[in-house]
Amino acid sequence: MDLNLKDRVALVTGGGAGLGEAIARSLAAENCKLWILDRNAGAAAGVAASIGNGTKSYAIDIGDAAAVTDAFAAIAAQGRIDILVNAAGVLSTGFVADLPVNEWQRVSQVNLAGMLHCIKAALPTMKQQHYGRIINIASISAARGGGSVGNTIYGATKAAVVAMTMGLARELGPEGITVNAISPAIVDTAMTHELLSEDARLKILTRIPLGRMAIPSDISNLAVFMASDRASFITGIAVPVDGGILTT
């Protein structure tokens, strides 16, 4: 099925590694224009660079506001910004009561506040377009107030993020702009692989009505659907991707 994203423009943040990276790829062999943005440079341009067909890098920090409008000013001057894939996010881990004071500023300043500057830094051009997606990497922790790896801290970012999600899609559906989020379950990547044990693991899949984790491109296969016009009427809803963990 043509999807129709030829030459579309496409930002992915955290396009360095795991989701981000897997979900610019797809993009990619749509023939979208990408830009793989991440704070790790060295990252951002690996992708880039093996992706190839004039995909280009911009080394940012989300959480840092003026830097987020800077290079969306800078990378919106070279033509458009048809879609937004917040893909940048971090983990945090342990009972709130053990966790140090500042863990909150730490995980919502990427996971929430530099959603929203990425998102806020975008519209001034999908305003003028008429045109836009966003597409929002929530989890399914923000309906379990935590998860089997993220906590309750984590799972609060990602209720924020769905809520962000919907309240977006009311604002700026009259502006042609639709904003949808993606809530996966674990994801079987290199950063999950550090941090589950073999125990943990075998008991995350007991709970797995499919049986196994998901993979990268379950997740990156539903972001491109998304970002397409096969998509056009589908705007602030959240799809988990679990393997059917919210069943149980």
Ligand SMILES: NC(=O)c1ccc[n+]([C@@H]2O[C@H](COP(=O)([O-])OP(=O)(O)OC[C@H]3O[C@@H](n4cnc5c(N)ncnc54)[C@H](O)[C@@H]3O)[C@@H](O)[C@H]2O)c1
Given for the second form:
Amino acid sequence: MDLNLKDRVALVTGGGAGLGEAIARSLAAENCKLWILDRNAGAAAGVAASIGNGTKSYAIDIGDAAAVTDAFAAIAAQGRIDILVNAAGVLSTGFVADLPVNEWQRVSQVNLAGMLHCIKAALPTMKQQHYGRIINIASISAARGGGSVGNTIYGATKAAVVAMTMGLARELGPEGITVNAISPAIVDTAMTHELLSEDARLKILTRIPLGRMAIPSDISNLAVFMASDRASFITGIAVPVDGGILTT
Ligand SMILES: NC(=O)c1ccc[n+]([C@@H]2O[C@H](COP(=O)([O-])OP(=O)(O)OC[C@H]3O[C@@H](n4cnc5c(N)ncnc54)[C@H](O)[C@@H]3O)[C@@H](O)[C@H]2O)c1
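We have the form predicted on its own; now please give the form predicted in complex with the named molecule.
Following is the full complex, with the preceding chain placed first.
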């Protein structure tokens, strides 16, 4: 299937590692022009260099609204912003009773406020183009209020991402902009490697009907489809990519 993505300009936050990197590579394979945005400057530059083909990087903390506004203005000055993938995120584990009260602030500042900063900063350009694809990386923890590692705060930020995705789809449809979310279950990335013991991994595996953990391409395949014109009548949804875990 030709996805017709050649020369579309895509910005990927969190593109320096994990799912963001995988999505950036998959979009590059469809001949998009890529910007890798990440607070880890070295990682962003490394991914951009390894993709090649004019891929650019920008070191930015998405929690900093003013820095995001400046970065997106500088990028827009060089051309279009067709696709925005919001993959930058931080995890929070542990039980609410044991966590400091500012844990909500720390996590929501990236997962929620950071995402909102990027969307708001992309909108003037997307509206002017009357075209845009926004893809937010949520999590199945949005549907369960966290999960087995007690990540209630994380789940609450991701539930808000799903709500924001629906609301923005309604607001932005008339502007030619679609807004969708992907809700992965646990994926083999740096974020989850640090978190899970072998025992915890095996326990999770028993609950996945398809019998394996997700791999980054499970997520990036869907992101590329959502970014394409083949998905032009799809907006406001959050698609679980979870091997069926939500059915158990
Ligand atoms: N890995 C999983 O199992 C899983 C499951 C569900 C959802 N997710 C979500 O997918 C997204 C990517 O997760 P991942 O596993 O690839 O994580 P990761 O830690 O491997 O990569 C995240 C990237 O985001 C960057 N980042 C973090 N905070 C940032 C900030 N404030 N500004 C700019 N960049 C920032 C990091 O530097 C890193 O390069 C996150 O939103 C995460 O919540 C991951």
